[in-house]
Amino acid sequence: MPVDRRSLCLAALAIVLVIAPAAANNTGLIFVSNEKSNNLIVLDPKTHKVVKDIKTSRRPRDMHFSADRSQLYVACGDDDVIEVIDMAKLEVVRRIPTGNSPETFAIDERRRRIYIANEESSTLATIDIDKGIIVHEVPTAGEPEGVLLSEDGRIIYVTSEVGNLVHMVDTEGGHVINDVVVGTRPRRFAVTPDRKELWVTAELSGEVYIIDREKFVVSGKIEFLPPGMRKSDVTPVGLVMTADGKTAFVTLGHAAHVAVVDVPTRRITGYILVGKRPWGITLTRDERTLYVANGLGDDVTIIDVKSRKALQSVPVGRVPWGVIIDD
């Protein structure tokens, strides 16, 4: 029987449109921020060795992946931009210009738009992802840090540092609507997966706050003081929770623990010891595993959650500011 040509290219083709995707994504890779050395550095899943050193415009800090997870964005703080880094080539392919100062942000592929919050200049910038324009900005309280996009995309939650508040912005009216005042220094989000609750560190006070979400006022807060330490030394900064929303993990800054918090009664049930000073904290998505960024100690912490316990500890760059998994 006569090969036709055409049809084999043609079922070639398909098969590298198949395969090419699922090859860029999924990997289990776990990336690194580091404000220092100007770098990511990525880690395989299985042996925790660095597989690529990725260089990165100065102080690159929070990271989020694109939908398709084909594209990881990176906010470098001291060059004012948004770096792009493509994940089947593993190196930086776009610079998108920010405010002054980017530091956390959120991304909405559907409105084709990136929400970060500019330190330096106390504004919430909207960027179009398409243009790599800034089309609109948010005045805000000073050193807006932490960004958190609601579900539906109609509001963007900031907190802000030196205001010791949470502003609730509107994305269409692109307005302040309301604020509330919590601990002092807030820092970052997590949301209860039943929508209900926003949870907020406040670094220098020692607390989680809890917010409710529909009246829009503080309902509860956790304080933290891991055994030896003094209250001075606790400043909370990252925080994630498990997809069944009963357990809570809290980096708690110079005290060098992550705290371990039942949600439902808001009880610390433990604390986990790490390295210096750990801010940045992920869940693999099986949740057995957290990867805690130590920004003191120049290493990532990995900890078994079953346990409780810390397996090792990871050279990474010069001050780890976040950490992110590609699962």
Given for the second form:
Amino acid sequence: MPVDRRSLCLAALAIVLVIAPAAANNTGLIFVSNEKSNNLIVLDPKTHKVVKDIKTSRRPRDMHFSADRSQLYVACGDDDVIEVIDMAKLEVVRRIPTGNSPETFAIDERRRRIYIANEESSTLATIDIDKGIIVHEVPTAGEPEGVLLSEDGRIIYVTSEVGNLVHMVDTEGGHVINDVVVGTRPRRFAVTPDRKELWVTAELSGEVYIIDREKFVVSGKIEFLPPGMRKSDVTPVGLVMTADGKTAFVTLGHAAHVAVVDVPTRRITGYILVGKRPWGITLTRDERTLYVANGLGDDVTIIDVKSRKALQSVPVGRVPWGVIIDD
Amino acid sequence: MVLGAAAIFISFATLVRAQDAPPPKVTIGFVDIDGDPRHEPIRAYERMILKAREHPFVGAKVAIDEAQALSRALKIDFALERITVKSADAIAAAVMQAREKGNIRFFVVDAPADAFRPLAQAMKGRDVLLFNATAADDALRRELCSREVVHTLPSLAMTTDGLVQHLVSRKWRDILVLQGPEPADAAMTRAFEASAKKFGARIVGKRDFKPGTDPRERDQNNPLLLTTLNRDYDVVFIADDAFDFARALPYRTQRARPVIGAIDLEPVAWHWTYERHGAPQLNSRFQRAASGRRMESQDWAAWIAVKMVVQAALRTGSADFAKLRGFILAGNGFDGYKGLAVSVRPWDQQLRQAVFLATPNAVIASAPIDGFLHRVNTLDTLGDDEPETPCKLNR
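What would the structure be for the form predicted in complex with its partner chain, rather than the form predicted on its own?
The next block holds the full complex; its first chain is the one shown before.
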């Protein structure tokens, strides 16, 4: 790949930004995307009151901040765009066209790219952030969903809900280099902080699959069953891990719980009751609080991590999908 | 050194052979009948099509298209072959020929119930698996009871059980039943009566209707008279396979009561408006492949049949018929895009699955309805459960 001076400069700048979290706004504001009301609800971190209702294109789902946190990107599935929200103004300032029905994405600021799974066209698209155009598309198995970019930006992992596969895609070559078969309807990823393991939720088989990244094979799996629930209601989707790599939290969809997993032993240490069909889950930077988006309850459950208790539920928009915090 | 060279030579030879050998292939046959009257469109007048009733081949095609991306990971190829015969009698011979000449073992069969009797007889004990994707008749699950057949379309009993569960959960227990003149209407009514008995609904009146305008038969063709009863009822259930009478019944009843069954609230295996469990993606894949046509129950039944074969290959890592058949019949769950995983009941090889209760524009409920419990799997509250069925396969 040809590298010009400008992109080198940008790359250097991006690195500086990545290692300088001082550039963060630290507002602590909580952003919730709502699939059916086509908006982001912004909550105050202390009072949990709605401080802003940002109108977006239709069906906003996955959200990511730019490295300097001056912008928030949100994928809007029914209008085939990623919208860019200015964090100072809290309004949409730009629209980047994507493929058909964008769902989740990853940003590589160094290369100025967005990698996005297009659920309907079954592709992983690479978008040039500055030009706002799709520069490459990789065909995937049906309904690609979760994406995760490797630390060096060379590999992107994509789940396929129809294929029950995780694809390993070479970002430079722009092709699939390996596949691994996982549980039924794989959804989202997390990486252990030691970078050795990739965790993937399998929604329909009710499991988390653990993939050894070096060998790219399944090295284990965790099955969930909160007390009193039916196995068929356990539909894990979202997951998040603490920075020390000790604890993972997994949302269990129709089972209306968040599972707490001890990562080194892969043992489930508890279940926290939340709202109806939780998917999106986010930890605050201080790891004291969890926010869970309850898709069929139109609310967000706020959990105190230490006591493992749900503190409060806050109504948001219709069908909340994900939560992201500016802290 | 010499040994090393030999080892290299051997591994190279294996490599060459591995590259030469084509990957194993699983071909699925789709058998249908040219001019099958069940697939004739229902028309009001020549160019007024009420129901298109197309063959569900596109459903199978969507599933085989989904499988193409798996071929690389699995190193197994998947193909679909459409086998159209002239009449129902020709099915058995065509399947036999495809089995011998085309090495096809899995068949999605789009044929009426009558065609299954000779077909099952001819295939008895052979290494084939036939997926019944279009015949809902309970008799195929009860009396025919064939080890070579898996029923992916819900049985009539399953659909009426789902419907009655909804009525009972709403406390709409008193029902007026209207039955049409076709044998299919009689079968549907029988299934509905059995469901009402099973879940404690009351049939407070039952009448036969006869489409027409003959004033001498007005007690059988006038909606007002047909729905006039000396007592109240909560809903009118109508069994009308021909659809022409049912379509004009709502809002013409004597009492202001909803009409269900053949119209307005129908129990279906699939619906184009279902919004959960990835259904919108499947619906849009289907619509793209079918030039805009909406996916219906039989399309879903053909789609899941192919998907089950592909998933069996994925999970067993094999293209071997016995292994795939074993996996499919072992009660393993498959993702049917309607919530609870679907799986094959061992006793009659019916696919257990949710039944949608749908109006033309929305899925109102998905049965099993909350509160209808089962000791093992709530899906078995729909249709023939193990203790009830006369069919005892895989025992």
